[in-house]
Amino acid sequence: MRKFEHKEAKTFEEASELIKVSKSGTSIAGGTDLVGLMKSAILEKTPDVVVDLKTIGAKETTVNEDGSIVLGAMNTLSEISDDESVPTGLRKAANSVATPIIRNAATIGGNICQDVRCWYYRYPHNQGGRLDCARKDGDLCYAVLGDNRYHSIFGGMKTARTKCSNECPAGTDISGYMEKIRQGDWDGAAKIILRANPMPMLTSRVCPHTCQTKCNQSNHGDSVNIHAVERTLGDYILKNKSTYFPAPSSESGKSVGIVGSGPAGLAAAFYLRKMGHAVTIFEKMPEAGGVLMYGIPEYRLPKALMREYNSAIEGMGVVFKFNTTVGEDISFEEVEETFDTVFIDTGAWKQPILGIDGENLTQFGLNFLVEVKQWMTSKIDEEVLVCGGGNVAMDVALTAKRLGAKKVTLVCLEQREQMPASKEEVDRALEEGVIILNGLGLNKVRYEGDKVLGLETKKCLHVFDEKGRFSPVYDEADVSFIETPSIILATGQRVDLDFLGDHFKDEIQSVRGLIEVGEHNDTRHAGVYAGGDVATGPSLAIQAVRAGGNAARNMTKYMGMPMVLEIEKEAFLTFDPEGVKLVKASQLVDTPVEKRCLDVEDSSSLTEMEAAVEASRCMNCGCYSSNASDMANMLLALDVTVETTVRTLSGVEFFSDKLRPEYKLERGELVKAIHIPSRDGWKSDYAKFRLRKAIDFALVAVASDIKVVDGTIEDIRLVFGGVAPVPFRASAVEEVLKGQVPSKELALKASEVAVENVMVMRDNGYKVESLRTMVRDFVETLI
């Protein structure tokens, strides 16, 4: 038993206070929970308070004027089973909780608060060791492999953001897009992605999908391909543009200017013109698109899909004025004073220095790539030495070699795995001959008058110090030469802020001569607001794309409107059973290395069909236990209202919206009363199936509160327990039955209509079964 303080308290304010001044603490009632609470683990943490309620004593339940009948949070569950003026359906509620000791004991405030009953939960021990389980702050809910047989069979909900979502730095909800991909929505899916990413069809081609290291999957298998079905889904929204790139629909009156456009500046426009804004970018290149159009190898990001996004983006309305360099064709101030607010997405594109001998006779590698279209109508050295261990030497070194270089080698800092190029892009190089050399840094480039001769190196001992800081160390005296005629440098890139004028460029400027960026991505001057290379200094682009996302929100409500996020009620998660169950991943099929060249994409796409394959190895993780609660279902069914010390919460705020109750409340906010409404007519049950008395929770149960007029169901409400991780309300079945004289045949369609949109899970089948069978039965008694 852990150590805790005990209590008491004679009122709901003073338990409230007492808990709202602790550390960690909280409010027991009474019921089993009172020693499972301590003992069996249930919480992760100990907490230093217990406020002991049942010390503030039961209230009388009270029958107003009207009708309506108001319950004290702390009556037990037989003074209610055995009180005549609370409805039916209730009594029977209350009274079919496990043994008549439990029942004397245990509130109906605690009850409809009380937590799942799913052993992966409660008795992890008991499962051969701990368990993480989604719901105690763990990564997964175990029922989705293992034995799931009391578990939901309408599906789950989240506990928290999943891993992969938390991993991609524009936070996108991968398992939400997987699953209407499943669903054969791509419509859906594409409103999913896009919430996060306008441009997932590039993103999803030079992104390193860091999101798969994190998946639950490769703890069985293969981690879910996530970067190939978001490949595919970005396909599925181009070739559908006019659909999802559509002009707005209204304009704001507002304007913004736009310098530059990589993926921020993109992401940026996209959102802001949605959102009503005219939006003008200007950019010095002749195309959009940044280090996506000039930066990246057509063999990794085919130019014509840059080109198709950016037509989308012009399509919505936005502006380009290209070969227009601010600061030369057009000032920074006259920018500023023409719109209303201004964004920054210059990127990182001059040439570091290295202070190195002889390095004036190196190739800059990006420069290298931006002028390839010009070397590949030369003939490029038959050796090359490319200097560098990201994803930028990686691509120069590929396109050396398929320009025609007959031997190109590159060395780097940092040992294999530590190089910051992905793991596929290390390997493509290998596959192609790349030689790599590991752990040497630069000393000098040896060279007789303007001609390269080769580059010394030194040995590199560490690259970051013991806090993971970039400090490299070298043995200086171990140096070594590498034969070479032609080197080029893929070190790094800088940031150019002269386009600003000494004025702007002193006042935004960070120590690091980047653009400094507060939380909304703003800067020290009012109006103006930066993302992407130019803030962070070189990198990703998903993590640009989220720059101009968030840029874009801020910067609508710096002039004054609201910030408008599109999130959709979440319906309960479901999975594809039998497809976690495949270990293996779909792949991209690669063009085979001797047909490899500049100008054509490396791989194909999966089909839909294929996507939607992989999309079904997507466990979309999140909790699918059952509620337990036999008095939350008939107390929804009931349409009731809870009073709490801080407010009243309607039934549905109170029991659906959140996968617990308490999630609604704050802290030390507590129950206090439960009003049922009068309603003239109606007449509640309960019904439920267990494996035997002794065992108090539902398998599955149906509560409901109906009307019947002259032989006529007038209304209902109708209320599933034991079957989804909160109360389920059947609104499908409660229509097809309003209107309608109970008969066979309707008890027959009512119960199939129950069960539609289940999600069987590999034992919980039977609960399907009894649940058509329960609601067959309830018409049938109506008849």
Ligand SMILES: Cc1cc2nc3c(=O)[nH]c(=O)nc-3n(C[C@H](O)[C@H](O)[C@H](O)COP(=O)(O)OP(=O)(O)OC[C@H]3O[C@@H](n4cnc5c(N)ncnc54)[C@H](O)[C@@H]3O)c2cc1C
Given for the second form:
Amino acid sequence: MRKFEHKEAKTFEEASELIKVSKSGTSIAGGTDLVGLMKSAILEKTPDVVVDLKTIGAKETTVNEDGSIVLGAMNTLSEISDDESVPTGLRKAANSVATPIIRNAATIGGNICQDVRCWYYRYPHNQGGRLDCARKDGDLCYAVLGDNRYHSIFGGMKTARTKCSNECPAGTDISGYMEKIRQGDWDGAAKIILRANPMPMLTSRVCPHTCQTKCNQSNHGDSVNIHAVERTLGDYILKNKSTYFPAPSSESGKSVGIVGSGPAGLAAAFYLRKMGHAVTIFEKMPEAGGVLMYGIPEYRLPKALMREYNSAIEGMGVVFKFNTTVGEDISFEEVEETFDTVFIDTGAWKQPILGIDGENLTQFGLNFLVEVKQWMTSKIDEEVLVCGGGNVAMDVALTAKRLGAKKVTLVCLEQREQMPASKEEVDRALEEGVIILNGLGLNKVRYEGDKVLGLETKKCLHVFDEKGRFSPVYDEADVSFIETPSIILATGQRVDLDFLGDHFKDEIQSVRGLIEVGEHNDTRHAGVYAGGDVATGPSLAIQAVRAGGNAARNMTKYMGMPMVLEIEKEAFLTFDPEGVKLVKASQLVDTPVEKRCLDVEDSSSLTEMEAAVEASRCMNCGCYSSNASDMANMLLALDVTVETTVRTLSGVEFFSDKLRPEYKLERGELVKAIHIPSRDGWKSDYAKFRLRKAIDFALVAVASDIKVVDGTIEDIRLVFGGVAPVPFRASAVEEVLKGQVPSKELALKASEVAVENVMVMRDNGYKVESLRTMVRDFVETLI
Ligand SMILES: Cc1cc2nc3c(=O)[nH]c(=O)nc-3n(C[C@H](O)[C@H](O)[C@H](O)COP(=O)(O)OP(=O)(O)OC[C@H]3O[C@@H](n4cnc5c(N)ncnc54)[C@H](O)[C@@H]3O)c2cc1C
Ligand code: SF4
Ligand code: SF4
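Can I get the form predicted together with the ligand as well, since the one above is the form predicted on its own?
The complete assembly is shown below, putting the previous chain first.
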């Protein structure tokens, strides 16, 4: 066991300070948890300081003149159980916690500050635990796939952002929209995805879906095919574009200019227009979309979809000024003076200079893709050599092949597994006969006059240095020659800031020649924002989308308006117990190789039904444990308030708001007292079901506080314990009982309503039956 300092505090304030200055900064309550923590590092971190609160001695119970009661946080459970001034239900709850020895030592403050408890949370790895429990800073709840006898029947709660969302550059709430799709609520799903990404119909088709690499389902079978579900949801949004791209109901009176209409500019336009600002986009090309429109080939991203998206944005009232190059047709100064704020999204479209002999006789990959229509009517060489290992190179190679080149060879520095292109794209290129030569750098182009003879390459010994930085090393003596009449360079693009003019360029560019932006996508010039490739260098469409959204929110704030965030009320998480057992993911269907062409998309979307089946595989990762604190259940029923060293919290805030105490209490904030209101004519009670005496946690508990007047239930507060990650306030049952005279029929009805909307796992159906029975018994005792 690691060493720690043991300090005895004399006051809550002193204890609070000691905790604040400790390095680990985690407060946990309860002796039994503490021993477990230090013995086997359940929480991985051993504390550097342990502060003993018992020496504070705050154990007095005060009964006020109005009948309300104040319990000191250091009151032991046995003291509460013996105290006749305490409501009956709370005395019963205190008495039902564990053994007399524990009740004599455990305090009420400690009891209610304990983390949610579940069987597996207390099952450390080194004692045979089998999972990275979401409560142990892991990502998975064993209840979903494994033994779930003791777990929640009302769903789970988020402990942190899911692994998949963490890996999505836009931070899309993936599990959130998957849940809505499972419920058949496509509109709800659309609203969730649109909060992070206004163009899922486009990103789903081109995104390298890093989210899937970390999906918890991959421990069990295929990862959830997130981008395929996103694609169907995106198609649904586009089908109903008038619903999701409405013009704002009122204008803000503010104006925004956007330079460039790539994904960053279009995403910014969506959010800015939603907030009611007048948005004008200057675009040098005849149509909007940037690389998505002009670079990425039609067979991967149909232009019709891009056009439909653009028309949806236009439908919101965004004004496009096409064929307008800022820096030529209008100066940047003029744009800056005309609008309240400006967003720059000009991307990275310039050819980088490699400095090899004969470079001027090669073609630039991005230009080749932009001009592909012209190539379709002219003739491509029989043989083409493409240089580069990223997705742009793959697009160039496949486009050349589909234009009719008989032999397409691709050379790149990286070995196959290091290639930056996504694996799917490399596989597709190989499938269609592209020859890939790995580990070769460019030496020079051999030529005669204007005629290209071929490319001289040199062996690349390694691409990255020991720190993983791009730093290629060559064997200059190991030179080879590839004969070819045509070379296309797809080895990167550069950012061009000349359109800014000297004044702005000097002010806002970075040492790397990009636009320097801060975390709000703001530049060094107040009111001018930037994002996408122009600020990062060549990157990903979804990165650009995120930058556009981030800029829009901060530009709105800059213009003195509140940031509007549509956050839904948090509900318990649910999953489909049968769906998560499906091992195979639903896959998009690809067109057979021989039928692939340049102007028809290579794959088709999943149907809504297929997407829903795939969404059923998502485990909605979170914690599905159940809160077993008897005291918490009863205190919520009694409508207490909790006084801390900082503030007073309602029972709902304290017990039901967030899962972990540290989410609702600040560092060093300690519970000082519990205030129980006096409520004339109310009677509380507590009943608990456990499997064996030795298992002290409530598997199901019913805490009640009820007012019966002349045989009629006038009011009631009912809380279920052991069935959800937090005490579960049974509002629906309360409504059934209020104003009614207790009877057998009422008891039956209440028991049915109590188990409505339960989410039964494989082995915890017995909890549902127990709850039903306990609720019926409770009402029958009132007859
Ligand atoms: C061939 C290719 C394939 C790619 N494949 C993928 C992929 O599969 N997946 C993926 O995620 N990413 C891919 N990318 C990268 C992705 O497309 C970019 O990261 C993304 O488009 C960047 O978005 P952006 O908003 O920064 O700008 P861009 O899309 O570059 O748009 C910038 C816009 O600004 C306009 N503009 C520039 N200068 C001016 C000016 N002075 N005045 C007015 N308008 C101007 C341009 O015409 C253009 O419309 C690919 C890139 C290329 C080139
Ligand atoms: S945008 Fe990309 S990374 Fe994000 S959820 Fe969609 S496919 Fe995954
Ligand atoms: S199972 Fe669902 S929530 Fe969990 S990581 Fe995979 S997609 Fe995300």
